[in-house]
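The form predicted on its own is given below as one chain in structure tokens.
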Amino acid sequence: MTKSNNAPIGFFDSGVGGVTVYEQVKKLLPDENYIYFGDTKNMPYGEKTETELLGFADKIFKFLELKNAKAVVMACNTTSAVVYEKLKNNYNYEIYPIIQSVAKAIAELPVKRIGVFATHATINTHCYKREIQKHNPDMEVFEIACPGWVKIVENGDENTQEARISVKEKMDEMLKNKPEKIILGCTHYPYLLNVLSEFAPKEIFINPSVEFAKIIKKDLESKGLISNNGSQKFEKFYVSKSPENFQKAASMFYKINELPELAEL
């Protein structure tokens, strides 16, 4: 089905954390228009199973269809590791996951050992291993999952002691390994980057939202999907569940105008 290039590009995740892959998007490509979904209802997905996350994907999919989106951004590393494959030749639009899309680089960086941070669904897929794997089968990747993240981040407690006792747990399993480079593979993490650099250096940390954004403009760029409306652009953003926490958890990487409209699919 052919799409107007000034069709709004979709995002979802969980809850707050695809607004850090928003937000890279946002600046590459400004004069798009957006439509964001947060199924904060059923979050944290890392926890539920497959069949689960199907059913979610799936009517977020079918959402993001009836609003016209051009192409949809899995700004969910979850969902990308476990549903991709399962549902991505469904929809009328581009599908951009962000496991499959930033593999092919990171595996081509200038190390040896690399570490995943992510949540049980993703650990349990390997699905970050599996993708390096196929561009750089001598890199060696360690992963770990780090259950009761999200919720700290969707909850605002990034900044409490549970939330260090917590890090410095996983941070201290990971550095075990000696990696030299530690992906923050759930898009949640990033808020926890403050606590994370208290037991390790900043810069071992791997944001893929940086790389993903980049990705995902080239790719639009070379099917010409580029917006060319200039001035005439919005945005919208939907929640499934407590439209005000999200706005307020939002706000460390990117500041809501408009409360977030409630939408029960």
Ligand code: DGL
Contents of the next structure:
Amino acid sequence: MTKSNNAPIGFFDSGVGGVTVYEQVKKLLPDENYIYFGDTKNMPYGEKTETELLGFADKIFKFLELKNAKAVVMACNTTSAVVYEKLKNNYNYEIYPIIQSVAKAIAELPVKRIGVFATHATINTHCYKREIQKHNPDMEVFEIACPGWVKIVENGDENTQEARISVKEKMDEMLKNKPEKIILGCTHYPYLLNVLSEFAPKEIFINPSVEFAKIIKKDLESKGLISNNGSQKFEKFYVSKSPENFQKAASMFYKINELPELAEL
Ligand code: DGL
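Having looked at the form predicted on its own, could you now put up the form predicted in complex with D-glutamic acid?
In what comes next, the whole complex appears, and the chain from above leads the way.
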């Protein structure tokens, strides 16, 4: 695999969730070129079948291959859980799946009981539990699916009564397990942090993107893939539906200056 250092790093998610990863990575690696694909037409991924997810992810991976990506960040827990293992050897760049990348760091936290909020599809695979317990079999992992949260975020409805009721219901269920930490195991969920922290201290929630960004930087450095052309950098966002909506919803985490380009794969 020979790639130019100045080839872009690709990102993908079903929508604005991956922006919570993107802004962390961009903070650590400001001189890279970036391409982001948000599959807004097919969200929410958490309610899709494995066959559907394989189809969406393969098209996006191929799109990013045509854009000459040197690495692709799966800024989406659902596809990391459901399709990563099946597709990981099919493309000509490095692939970083969020769950498998951060599991070791989570397993090393000084806690015994940990909760995970994630999509239906992610929870059905038990990927978080399996990956964490590979490194720390004694950690108890409580997994709860939160259908509906992704759409709330994509619609910018974080401050509505609907959001509050749904978050309260899931928090009540989660807190019965007495978790010491709660992983936001879907990249959309950090948008709900204000509502979530009405029901527990903010410090209990873990946004895995923070650790994920450090891991990506370290790995790119170790492979000699860091950009060496700071002055020429670019970023480009693509979405499969509703670019204005995407730009607006993402703005809680990142200001996208140019309207994303519509790309139907
Ligand atoms: N943000 C993605 C994740 O981390 C996908 C959520 C969805 O579209 O359901 O799982």
